[in-house]
Structures are given as structure tokens and as C-alpha cells.
Amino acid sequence: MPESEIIVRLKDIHKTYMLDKVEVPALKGITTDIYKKRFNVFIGQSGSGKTTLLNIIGCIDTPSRGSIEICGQDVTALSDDELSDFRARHIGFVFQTFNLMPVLCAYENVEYPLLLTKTPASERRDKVLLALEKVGLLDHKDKLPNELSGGQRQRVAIARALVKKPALVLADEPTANLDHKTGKEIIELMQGIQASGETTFIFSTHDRNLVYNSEDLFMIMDGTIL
């Protein structure tokens, strides 16, 4: 593929934590392309690194030594508040626990990242009702988390995610508290999606059925891609 379709670049990245005095290498060199529009895969054993790798590309965490570009820009270059604006305005979140806010409906959890990039009012609105409709839920605009089941808050989750119509989507073990049949569902939801639109999905998964669906699959083992 053309160099100006890849949406992640990924030099040299590697992640040290410090256990007590003790150093623990989570990522070692990861060297790798990401392109836009795919359905992108990281699989590996819980320790293998690719929840770390995740988090390092949603900036939610930094490398220790290295570089990554998202959508052209070199993130590793950014301050925290530069990286917070950036991550609110290109990347979406899907967690295997929903990470909901318990006391917020369906609509207004699914608005609370338009409020952070402080989408006018008058956007708001329209953008939330046709991300609920997207994922199946306009009838369930008014309900809580807790009046939900887990694969109607995943959809939740989802609507979230895409409402700001972000350039990454990143899901982490997305379907790990879901059922068989309801993580299938959940998988072909985001499959519709992802072909209609304009977003990259980038998964870690221990899910087969992920892993069949995927488009590109990247293997982590012990901090490296195979």
C-alpha cells in the first residue's frame, strides 16, 4: 500500500515499567505500519505486551524510547495537554468492561465526548441520535447502564467511540465480558461499521472469531511483533 494510506507508524518503540528496583521490558522494539480502514488485530498472551502497545497508540501511555506517527503526526513530540487534545479528537475507546459512567443514560454518555471537544450544542444532538441509531439503540437513549445488558452497554460503548467520528478506534479485549452469540453480534456490528466508514479499528484480542475477521493480524509475543 502507498505510504500516504498508513495511519500508524510504529519505530522502535520499547516500554520498560520499574517493578520495586526491579526493570520489566513490556514492549521491545516494535517496528511496524498500520493502514487506514482496515480491521486490525493484535493477539498474544496475557504479559505478551499488546495491551501496553494499545495504550501507547491511544496515548494514553508513553514509549520509553521510540517514535509513533498517527495520522501524520508524531505523537511522542506532544505535551500531555497536546496529547489529551489530540486522543479527544482522533481516537475512540472501546473497553472490555464498558467503562460507562453509571449514573449518565445512554444518550448522555455517548454526547460526553463531543462535551470534551466542545462540540456546540446545536451538533450535539443530532451526532448522538445517529450514533444510538448506528449501533441499534435510539430506543434505549433514555436508559441507564444498569438497565442494560452487557451487550446492549458494549453498543453503548461503540456509539461513544464513533460519535466524533475519530480517525482510530481502539478496542481492547471488546468482547472478553460478552457471550459467545452476543460477542459475535457486537463482532459484525463493528465489522458494518468499519466498511461503511471512514475509521480504522485496531483490536487486542484473545477471540477467535476476531481473529478470523481480522484484515491485518500482528502476533505479540513477549513484547515483539512475529
Ligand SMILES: Nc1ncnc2c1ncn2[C@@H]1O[C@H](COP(=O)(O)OP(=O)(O)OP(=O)(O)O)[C@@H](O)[C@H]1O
Second form
Amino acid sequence: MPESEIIVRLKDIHKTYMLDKVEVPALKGITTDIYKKRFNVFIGQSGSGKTTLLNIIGCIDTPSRGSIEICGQDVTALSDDELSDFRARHIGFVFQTFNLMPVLCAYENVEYPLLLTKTPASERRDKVLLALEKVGLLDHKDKLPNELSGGQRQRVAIARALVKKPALVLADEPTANLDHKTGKEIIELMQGIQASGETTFIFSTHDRNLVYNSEDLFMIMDGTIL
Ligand SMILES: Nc1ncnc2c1ncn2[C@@H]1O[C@H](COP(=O)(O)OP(=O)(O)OP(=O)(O)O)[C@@H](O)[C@H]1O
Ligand SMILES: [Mg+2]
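Please give the other form, namely the form predicted together with the ligand, since only the form predicted alone has been shown so far.
All chains and molecules follow, beginning with the one already shown.
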């Protein structure tokens, strides 16, 4: 694989938390490359380090040691302000608990990242409607999160992650609060979007049954990638 196809490059990533003066090693030297335009799956048991690693890749957290390059940029060299700007432009997030804003309807939740990046009003409407269409929710655009099912809420969250066309979408156990069938539908939806677009996905789960057919599997065990 040529280097230009790499979107995330992790070199010797360590993360140690301090808990009551005791060191908790969560990541123990992760070195790996993640390629563009794939549906990457991080699979590992509870406590293996999935969230810690995704938060570091998402520039929400910083490693204790090691370096990380995203889209060719060494993000460990960026200031806090530069890091939030980088995150806003290049990375979309989908969370286990959906994290939608309860007082905003589906349309407004999806529009929100465009307000943060100061996208002109004239462009916003088309982008929001396109993202809602991709997840099959145009008919539900005026509903509040509590008027939607869990699967529909997660679709809104996927549209929100995609609306600014990020290079990278990170989804940390987005199916954990959904039943098996709805979880599978959400994965298939993300895989379909990945296959038809320019976005790289990183998806994490502890459930092997959900992802047996994925080509880009990373097994995480006890803070290392096998
Ligand atoms: N803020 C924190 N302070 C101290 N230890 C932490 C903190 N966050 C995570 N850990 C520890 O780091 C390790 C990895 O945790 P992490 O949350 O990354 O695992 P995970 O694979 O996401 O688990 P799960 O499937 O339950 O979400 C665990 O041993 C956990 O207890
Ligand atoms: Mg986790």
C-alpha cells in the first residue's frame, strides 16, 4: 500500500491513566496504519482500550507517549485551539449514547456542526437534507430525539457526523444501546455510506457477531493490537 493511502498513522501509542495515585496502563504501545476509504473495525472486550484509542485518534484526548498522524498532520504537535479546529474540519463522531441535543429536532441536530464551522446559510440546507436523505430520515426531519426510536436517533447522529464531509468518522460502540437487528442495520448503513463515498470509518464493538464479514479488522486486547 502506498503511503498516500494512509489516513491514520499510530506510532508506539501509550496511554496511562492515574487513578488515586495508581498508574492504569490503558494502551501499551500501539503501532499501526489505517488506510483511507475503508470500514475499519476495532474489536475487543470491555476494558481492552477501544474508547481510549478512539478518543486519541479523534483528538479528544492525547497519548502519554507516541505520535499520531492524521491526514499527514502530526496532531501531537498542534496547540489546543489548532486541535479543535482540526477536529471540527476533519473528524465526525458517532457515540454509543447518541448524544443528540434533546431540544433540537433531527434537522437542527444535523445542522449544528455546520453552524460551528460557520458554513453559509445558503449551503447549509442542501447539505443537511442530503445527509438526512443518506440515512433515510427525510420524513422525520422535524421530530425531536425523544420522538424517534433508538435506531432512528443513531441515524440522526450518523447524518450529523457526515454532514461536513469529514475525512474520518469515528463510531465508538454505536450499536451497544440497540437490539441486534437494529445494530446490524446501523452497521450496514455505515458500510453502504462508506462504500459509496470518500469517508473512512473506524467503528468499535465488543460483539464479534456483528462484524464477521469485515475486511479491515483490528483486534484489541489489553491495550495492544494483535
Ligand atoms: N479516565 C480513566 N481513568 C482511569 N482509568 C481509565 C479511565 N478511562 C479508562 N480507564 C481504564 O483504561 C482501560 C481501557 O478503558 P477503555 O474505556 O478504553 O476500554 P473499552 O475497550 O472502551 O471498554 P468498553 O468496551 O467497556 O467501553 C480500562 O482498564 C479502564 O478501566
Ligand atoms: Mg468503550
